[in-house]
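Take a look at this single chain, the form predicted on its own, given in structure tokens.
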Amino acid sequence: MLKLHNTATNKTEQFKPLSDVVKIYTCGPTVYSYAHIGNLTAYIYWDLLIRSLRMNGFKVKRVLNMTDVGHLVSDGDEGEDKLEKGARREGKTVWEVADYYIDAFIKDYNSLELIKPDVLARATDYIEADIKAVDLMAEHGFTYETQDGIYFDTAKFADYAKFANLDLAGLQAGARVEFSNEKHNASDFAVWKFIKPGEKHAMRWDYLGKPGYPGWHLECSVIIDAELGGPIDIHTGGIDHIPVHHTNEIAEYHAMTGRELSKYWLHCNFIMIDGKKISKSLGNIYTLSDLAERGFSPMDYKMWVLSGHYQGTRNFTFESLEGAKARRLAWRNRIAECYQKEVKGDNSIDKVLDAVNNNLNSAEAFAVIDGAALSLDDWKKVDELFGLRLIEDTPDIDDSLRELIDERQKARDAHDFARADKLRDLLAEKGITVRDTADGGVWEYLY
């Protein structure tokens, strides 16, 4: 049985859906730059919630959406549109500037091996919805206007605070009067932004008469009513979340439907890069391009990710990655193994999956297949659970191969230790050595 911890009510419960089709959302990438490791982290972790579902026996429907407008460069409604800043950092338009991030975003997905969501969903398809969904939130008494934009007022939405333990009388306590004294409320945060007379923003729609766009929230309760219907089972992000952007979801959708957003909402956590939050003042921010040159494959930093859990902290570190790279090519060789001899499992892969259903541990699973008997089949399912590409990327060697090992194996026999050296140099030359062995050689991958 699958286990989840839920955020909204703090505690592990075991998972039941709320139809025959699971419905899930996740918070997308902000295309206006590449995503860096930190971000994909998120989206391995989800891409292991999928997997296990659909290993557990549900259907899945999932929608992944790409902020492509509206997202600020702070999360309280002030700064510029962050695709208005990667526009004029590139000298290109924002919709350029949308397209080519999402299709990098899509290439370094892919290169990671998750599933594919039923719907990628991009902002900018939604806002005839989004428009519909400020005047259904205006009709019910939940917005107000203002100079730069359509508010959302808190107060009138008693359970704002409930899902992310807010203090609101200390926000209010603190906030900066002169950002806008228009607002009801310091928790209070714009559906709608209004173009200032001057101000430069490309991608504008005419609402109430003024040129604006719609506010980073309202993006995905929209896309989760068109595409999903809410209430949905489970809402993923990151931890980062969790206190405004989600909240706000949550209150958006409310208002506009009456019904909860979502039954379950999963949370993880950021990782540190040697011990460092990521930053590019610290020059930390690392690409799968960038780990490439380093020498390591998107399966590699795959790895890392899962060999701990979804809701831990972790610090990544190169060293660290070399060992799952390390960690990654020891499995391959235990399935170059199940080629060579039969190799029964001793059951362990039901512990393996026992462990991701608990709230989906995957580092206690690793752990168990480091000491683990696992056939052929179960290395299988192993791969089915975590799309590692390990049977993909450990095909069984071809007969020029064995023969290049039985030649070795003979000039051994036979004391010609030099021929023996050559056929090993060049079995190694196509990445292959042998260990020798009481019962004979055992070949196995070098990388």
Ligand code: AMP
Given for the second form:
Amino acid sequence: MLKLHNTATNKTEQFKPLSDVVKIYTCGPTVYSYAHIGNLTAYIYWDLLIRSLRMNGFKVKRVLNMTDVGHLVSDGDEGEDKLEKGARREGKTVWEVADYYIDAFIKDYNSLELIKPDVLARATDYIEADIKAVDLMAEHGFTYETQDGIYFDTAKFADYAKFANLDLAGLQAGARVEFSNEKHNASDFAVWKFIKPGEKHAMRWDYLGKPGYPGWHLECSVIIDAELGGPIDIHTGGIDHIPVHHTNEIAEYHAMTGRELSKYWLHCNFIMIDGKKISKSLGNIYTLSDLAERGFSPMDYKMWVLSGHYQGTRNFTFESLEGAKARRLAWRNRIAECYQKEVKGDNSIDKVLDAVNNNLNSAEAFAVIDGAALSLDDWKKVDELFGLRLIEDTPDIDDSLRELIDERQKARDAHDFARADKLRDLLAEKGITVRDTADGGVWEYLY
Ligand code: AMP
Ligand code: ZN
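Based on the form predicted on its own presented above, generate the structure block for the form predicted in complex with the named molecule.
Let's see the whole complex now, leading with the same chain.
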């Protein structure tokens, strides 16, 4: 029985699907730079969500979007489009920037052994549907036009503040000073932006006889409608999405269809690095390539992420990553042990599954694994559940290595320690060590 913490009700609830196929939508990256390790945590946790749903026998259809237009530098309606910013920084076209960072994202995604989404939706492939949605919202009386674009009138949606428990009166009062544009309410947001004469914005589409582009939130409401059909079962994102992005997606979907967008909402927390926010000015933005340069694989990072709960605040340090890497090696060597003697499981694997079913408590599941006796079949389940590639990365050794190990044992038995040491060095070159125990030598991987 899978239980999940639902942001919409602020309760941990038993998951009950709406239909035979569980529909899931995940807000994806804005593809204007490499994903940093903070961005990637969400995809790792939501991969665990998909795997645990499958483990519970559910069929899943999952959509992930790529924001290649319309996400401004701030979450509001001011500032530059992130893609335009990336293009200016790199002296490329916005389309080249989007293509390049979509490829980079997919590479990172695959290297983390994450289950591929059923649909990878690029925002600019849905402009026609965006325009239809804007028309529909206008028809239903939820929008108004300003010189800047088409705005959503949040006062028209009675439940606007509900999802994020927003203090709209406070927001209105706080915004009054700079609230000089044509917006009716401080919380109103653009569903479509007009491009002013002379404004540089390469991605542009004609609507109402003027060039423009969609507001950031619209793509998600529209892609969900086009690819899944709402209400969906589960919508996921980062906690920063709650007050603006997801609140606005819900409002748009209501205005378009009169329907609820999603039954369950899951949000993961932010990670810190050395106790600080991840930011350019602090120079602490790391990508998977940065970690690789320091000798850590994507699987080491995934191990680090899953060693904590998705709702907890996590503090990343290279020391803790070292710990995650060592834990992974220790687990792999327990698999190696299974090749050398029969290891009987003590049924702890059920407790691992229980922990994951309890609101994806991977931290607890990992603690159970540390103290459990797991058979090779149990390890296969661990891999299926967490996608850590433990078995694939721990092949059994071949006959030539086995001979070297036997020879070393014979040399030791004959007290020929010089030869035994030489053979040990030879094995070490091949990444293998032999640990001497009361029952004889046990080979292990060194890294
Ligand atoms: P950005 O492209 O910077 O807007 O980031 C995309 C998404 O990544 C954000 O909306 C967050 O949900 C997520 N994110 C950014 N920073 C972190 C972090 N430090 N920890 C976890 N998630 C993050
Ligand atoms: Zn979204």
